[in-house]
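Only one chain is included here, represented as structure tokens and corresponding to the form predicted on its own.
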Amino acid sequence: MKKIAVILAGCGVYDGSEIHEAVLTLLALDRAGAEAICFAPDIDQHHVINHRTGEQMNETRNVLTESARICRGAISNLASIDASVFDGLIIPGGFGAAKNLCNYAFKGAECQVNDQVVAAVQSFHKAGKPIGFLCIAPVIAAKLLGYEGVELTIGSDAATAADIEAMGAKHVQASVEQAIVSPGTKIVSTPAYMLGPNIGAVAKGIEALVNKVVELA
């Protein structure tokens, strides 16, 4: 059985990981086989958000803790990760994507990523095992890998693609229901809720990512 570390960032679209990508993501493991490990970095969330009222709220989470919600539990520190027991990565969008993994929310493609962060991604790359990325997860890959020329995607958000190309990546055009793969490498990547519209047809492009992940691992 093939082994494929997730790693997550909290517990929420606007301020953790988009909670249907990552359990759509561990559900597509499960289907194709793979035994899939969750991981998390053990960091304060950059903030709390309301998911009723949008309203930032006047407390502190931690990033490791609140992903522990959506694996039962079943999750460990993200600096423990050591890419030579996994077949692959996988990294779910949300916003704790872009927030609390990198801060792409608030620089732009002037943005930095997560110590731990660069270290897996950087890792897993340079054994040659398959990564993939989901909704706005893309620019990390862009921001560590772009002096490579990869091909990425996000769908067809125009900002964010300019951002993509302005760190060094190339952004391709894609439906919700693909998944691409960057020529002459195992980086994988689609839109997800980058696009929508609707949990079934993020599901179908998770699935393809989630598969070519596999195939290539």
Contents of the next structure:
There are 2 protein chains.
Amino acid sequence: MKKIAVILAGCGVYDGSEIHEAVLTLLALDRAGAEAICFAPDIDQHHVINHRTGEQMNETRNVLTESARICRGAISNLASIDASVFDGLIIPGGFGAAKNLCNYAFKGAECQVNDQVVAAVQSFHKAGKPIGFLCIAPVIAAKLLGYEGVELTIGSDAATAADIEAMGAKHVQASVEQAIVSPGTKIVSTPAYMLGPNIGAVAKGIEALVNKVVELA
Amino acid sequence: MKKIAVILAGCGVYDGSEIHEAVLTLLALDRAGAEAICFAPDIDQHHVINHRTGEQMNETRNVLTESARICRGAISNLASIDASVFDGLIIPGGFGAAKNLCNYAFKGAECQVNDQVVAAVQSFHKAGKPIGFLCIAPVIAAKLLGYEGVELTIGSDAATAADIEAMGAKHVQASVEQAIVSPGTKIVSTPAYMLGPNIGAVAKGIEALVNKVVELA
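Starting from the form predicted on its own, produce the coordinates for the form predicted together with a further copy of the same chain.
After this comes the whole thing, all chains and molecules, with the earlier chain placed first.
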């Protein structure tokens, strides 16, 4: 059974991992006969957003602790991830990917990526293991692997596509049901809720990405 | 397009709605061609559980605000639900169903159900509209509709089955992939994570339940 690591970024689209994307990733991995093992960094969230109102709440929440909600408690500290025992890696989207795993939401193409996320992505990539990036998470791939001219998709959003190209990567347009493999690499991406428009369409793209990651693993 | 109301109970298996069950309900409704509209009561959670450690946290969270994370903000106050504009109702499981929507987790067969949940279940039932209960949520059906001898399943857990019978309902054993319709009614139940053991198996039972609710709607 192939073992695929999943990096979560909190629990909720506006300040953490997009919940549908994370759950659909776990579902597709199970259906593909792969084992999912979840990780998250043990850091404070950038902030906490009230998902009813969109307003910031005067609270502090921990990314690892909140991510545990998505995987029923079965989660490990990202500091402990060891690429050698896994066959692939997937990073779902949601603002948490752009606020907690990196600061793209605030710095755009000038963003920095969390050190543990850098180490994880680079170790899987150097080991020739597939990595899947959903939704906004491809900006992390652009920042870390843009120098290789990797091809990525976030769907069709012009501003984000321009940022991805500014970081050295190539953006390719795709539909929500597509998963794009960067030629000559094992880097896979799908637009998910960067395009939407509904959970059924997003599920198809995530299933395509997961199946491709498992196939390449 | 049939409109199905979904009542959430927070965001996370130990103190709110079981996230996989809620998301898989939304996915199955979309795939069945139905529209999902989410509701939750505007009340404090019974408590907040750290999902890594299982320990209680010294925090207060609101059921409606946290539930909004599961549906990307598209949620309404349960106080405003009007059965006449919907074709059916579904209540996912997780401890939130037994701690926030009722107090079964603490009182067993002597539990009380939240007034707004009582009103919602009774209004859909009296209007002859289908209601689906997942996981532990059938205890709510047992409490409110047990006097009719309704048939329910929570899988095979003996203690919970005994409580369901103590409330006047009949418990029937079922596998995780089954959805049970109580004879002569439109009350549907499936064990979900009361049995598990994994997201793929749970998804099959939830899809069966959702398809049955939509068919009966």
